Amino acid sequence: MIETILQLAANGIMSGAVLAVAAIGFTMMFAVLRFPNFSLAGHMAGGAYAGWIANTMFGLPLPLALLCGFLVAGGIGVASDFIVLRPLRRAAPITLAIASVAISLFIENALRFGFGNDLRSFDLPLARDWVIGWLRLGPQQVQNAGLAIVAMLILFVIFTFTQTGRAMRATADNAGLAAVKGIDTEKITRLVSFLGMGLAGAAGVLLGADTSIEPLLGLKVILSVFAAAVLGGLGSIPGAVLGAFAIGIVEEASQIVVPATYKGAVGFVAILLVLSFRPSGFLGRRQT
């Protein structure tokens, strides 16, 4: 039994690292834009297909395919924000959230029209699992988790040590005051849309590399991403990382008592349980 628990925990940590990349993008956009942007699901799929094309048609290795997925999804994110969401900026958050769902549906159906519904796989070398004591670790899973951690570290450096990162934090804290201080909040909004959706695209590439890609790839994990952001506290990047690892471990551990097909619902149950005791999430600020 202990071997099974350790194996599931290790699997959860690796899947949580990938979830964290998307959850950071989601919570970062919420912090600045002040609404949940569910078009993240479509952008995850778009980034996954961009990475797949870079890998299978141009022979690029996974790290470069990941970069392509980031850039393409980020570009689509800026375009969709400018065309659809920017004109609705003064509308209620629920209106913007619904519009973001429409964007996701549009992207998913465009991918379905262009690529069909067939599952597609990255051209990656096969390797035997690594056996370390009781644990069996898939080399691809380990690589995905490593790339996810590198992406998070780069983002941490940007947020912490650059002028742009400080401007983003100031805009998230108080957009009006940031504008008075001379920060171009509209430029920051575009940058956040690019980074947030770019991270979603990168997460889509990592998910696709671990399994396969299809137009609904993002839709299948958006609940887990949303749960991670909510558990950590919407708007808190460290909270999103913590929430992603928690969701990853809980989803994997749940297979001890429920079939794997139901593990996606575990995120929703986790939201209900945690928010019953701490509505602001793990690291979120309590609203007064």
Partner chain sequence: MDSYLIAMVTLAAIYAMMAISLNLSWGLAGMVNLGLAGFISIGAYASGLLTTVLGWPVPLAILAAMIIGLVSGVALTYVTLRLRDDYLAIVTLGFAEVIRLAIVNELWLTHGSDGISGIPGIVAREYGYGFELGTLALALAAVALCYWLADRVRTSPYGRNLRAIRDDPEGTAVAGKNVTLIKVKTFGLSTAIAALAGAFYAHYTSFISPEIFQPLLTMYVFLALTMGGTGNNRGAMLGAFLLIFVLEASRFIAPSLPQFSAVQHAAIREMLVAVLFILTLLYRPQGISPETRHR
Second form
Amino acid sequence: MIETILQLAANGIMSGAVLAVAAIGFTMMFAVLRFPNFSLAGHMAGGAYAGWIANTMFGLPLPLALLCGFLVAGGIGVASDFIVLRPLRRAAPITLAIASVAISLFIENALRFGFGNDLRSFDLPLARDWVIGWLRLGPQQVQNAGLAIVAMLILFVIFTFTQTGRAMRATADNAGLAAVKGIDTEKITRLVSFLGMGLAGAAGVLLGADTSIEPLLGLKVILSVFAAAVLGGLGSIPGAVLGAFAIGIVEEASQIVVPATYKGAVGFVAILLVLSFRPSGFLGRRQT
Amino acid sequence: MDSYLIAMVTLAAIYAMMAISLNLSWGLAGMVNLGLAGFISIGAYASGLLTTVLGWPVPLAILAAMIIGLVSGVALTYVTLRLRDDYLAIVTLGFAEVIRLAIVNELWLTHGSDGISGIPGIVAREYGYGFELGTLALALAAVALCYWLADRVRTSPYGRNLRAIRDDPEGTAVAGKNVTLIKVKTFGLSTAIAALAGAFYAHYTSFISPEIFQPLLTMYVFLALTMGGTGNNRGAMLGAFLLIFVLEASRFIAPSLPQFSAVQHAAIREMLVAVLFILTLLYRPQGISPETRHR
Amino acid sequence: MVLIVRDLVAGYGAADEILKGVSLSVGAGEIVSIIGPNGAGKSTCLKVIAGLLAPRRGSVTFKGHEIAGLPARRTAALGLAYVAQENNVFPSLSIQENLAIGGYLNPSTRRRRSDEIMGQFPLLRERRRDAARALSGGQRQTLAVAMALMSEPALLVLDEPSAGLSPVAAETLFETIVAIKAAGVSVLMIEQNALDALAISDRAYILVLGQNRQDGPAADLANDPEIRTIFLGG
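Based on the form predicted on its own presented above, generate the structure block for the form predicted in complex with the partner chain.
Whole complex next, starting from this chain.
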């Protein structure tokens, strides 16, 4: 029993690390743009396909494919922000949220048009599971989690030690004041869209490397991503990371009691519980 | 009347119910429901199962479907009421996904992705043309009822409070009013209507499966309402007819682009829906028939 | 003159005009106060000067540049530092980071200024790693002013700096403002405590219903019996 629990916890930490990358993207965009950007799902899939092309057609190794996924999804993010969301900046947050659903629908179907609905997989070396004591770890999962953690560390450095990172956090705190201090908040918004959607794309590549990719790849995990962000407190980056690990572990652990097919529902239940008992999340401040 | 025309108008009437439902929650109260497809499928499956498995009479099953729709809507809003509207968006989206998962996985009840077939019509199918016309008449009557209900809500003092809540989420304009109760009641009514639309769909087409109630359906209804005019029940109905027109017109994509596969045709169609929705938001956000402001 | 405002007309909605032709000026090294009853348009006037609200008519000339209608970050780049009445610090950033953002437009002098300012305000140095959220009201105002000074502005525009502060904290803040003037920075401010404001000001303007009512040396206004009864509650 204890072995099973530890094994599930290890799996949960590995999948949580990948979730965290997407959840950071979601929550940082929420912090600056003040609406839940549902097109994260489409951007995840877009990034995953970019990484897949880089890997299977150009033979690039996973870390470089990851970078391609990041750059392409970030680029799509800036484009969709510029074309659709920027003209709606003054509209109600809910209007923006719904527009973002349409963006996702467009990206997913553009992918479907280009690549069909078939599952595709990355060209990665197959390796035997590592066995440490009674713990079994898939080398690919470990590598994915490692890459996710590296991505998070890079982001942490940007946010903490660079003036641009500080400017992003300042804009999230109070955009009006940031403008008074000379920050070009529109530029920061574009940068946040690039980084946020880029992270979504990177997470898409990691998810694809774990299993396979399809146009609805993002939609399938989006609830877990939202749950992670809500759990940690919308807008809080450390919160999103904690939330993602928690959701990853709980999703794995839930398999003890419910069939694995209901994994997607775990996030929803977590959201409901958090909203009922601690709406501001682990690390969030009170939102009304 | 031509059978094709009857079918299109019946379908438009069903979409009109969905659009009125969305208008009640989103248009009038500013409560977004991104899980509309979930509530529609609840209605469809409740009514479909009650008639096929338990042999309930159709009207009773539809009524039960509406009650289930109402209860689930109330339960869901209750959790998110104290919070910003973004949370309701996330929660309703999640709700629809969980309902979809349940329908796909609970094979013993729903037959999973095979769906449920042989759902009886509201008017017996044996009547042929009589079934078609009868269903159309009933659907139009149901739309009229929904419209009457929704418009009473809109023009009553209660509706004024709703708009005040929508336009001033801080709640200063409605100080002293029971905002919570107003919101819960409105959302419950709207999800009951969504369930009604779902039940109608099930009894009309006789077959339902999880494929039909994808998030795309929610998007269709948003498109209908936005094109017609958010906040305006007449706009909602108008938008439903426009939507059917757009969807039917998009059938010509396939013959005119034969070099693409069926999957690609479907993809083009959905991209068109997305683009049309975004263009409406950007260039005609008030819709064709804008909300008339009366204070 | 560092700042010359002429015949400013401005408002928020389409219909209402809050400012109906306000004129004022601030000279080099001067402290100038704007006083007047609620609804006189004092805050609106400062917002237009800072570039947060575009005026309908009138001109704002800062160091010889016409700045009316320029966005806030452009007026900031010219050396005009505006401190709002509230929400004037970044709560989740540390004090050190707040100061760094204060010097956002002056990357080359940022480090030096930060050291100088922390020397001037030992409290900020002591708590430089704390989040601004953790500061008391008076400390927060001090930080807001310190942030504004990071950019070595020619003019500091303060909207009710002492609002909500204890008398002791307000007095400390006024001392700070006097010290800022001594360093050669001009100050334009609105104050609730009109008498305290006049005590440290060189000149003052009285606004009523969006129009100039009276102006002159602060000491004269403070001693004018009519003004004392109507505006200064004395």
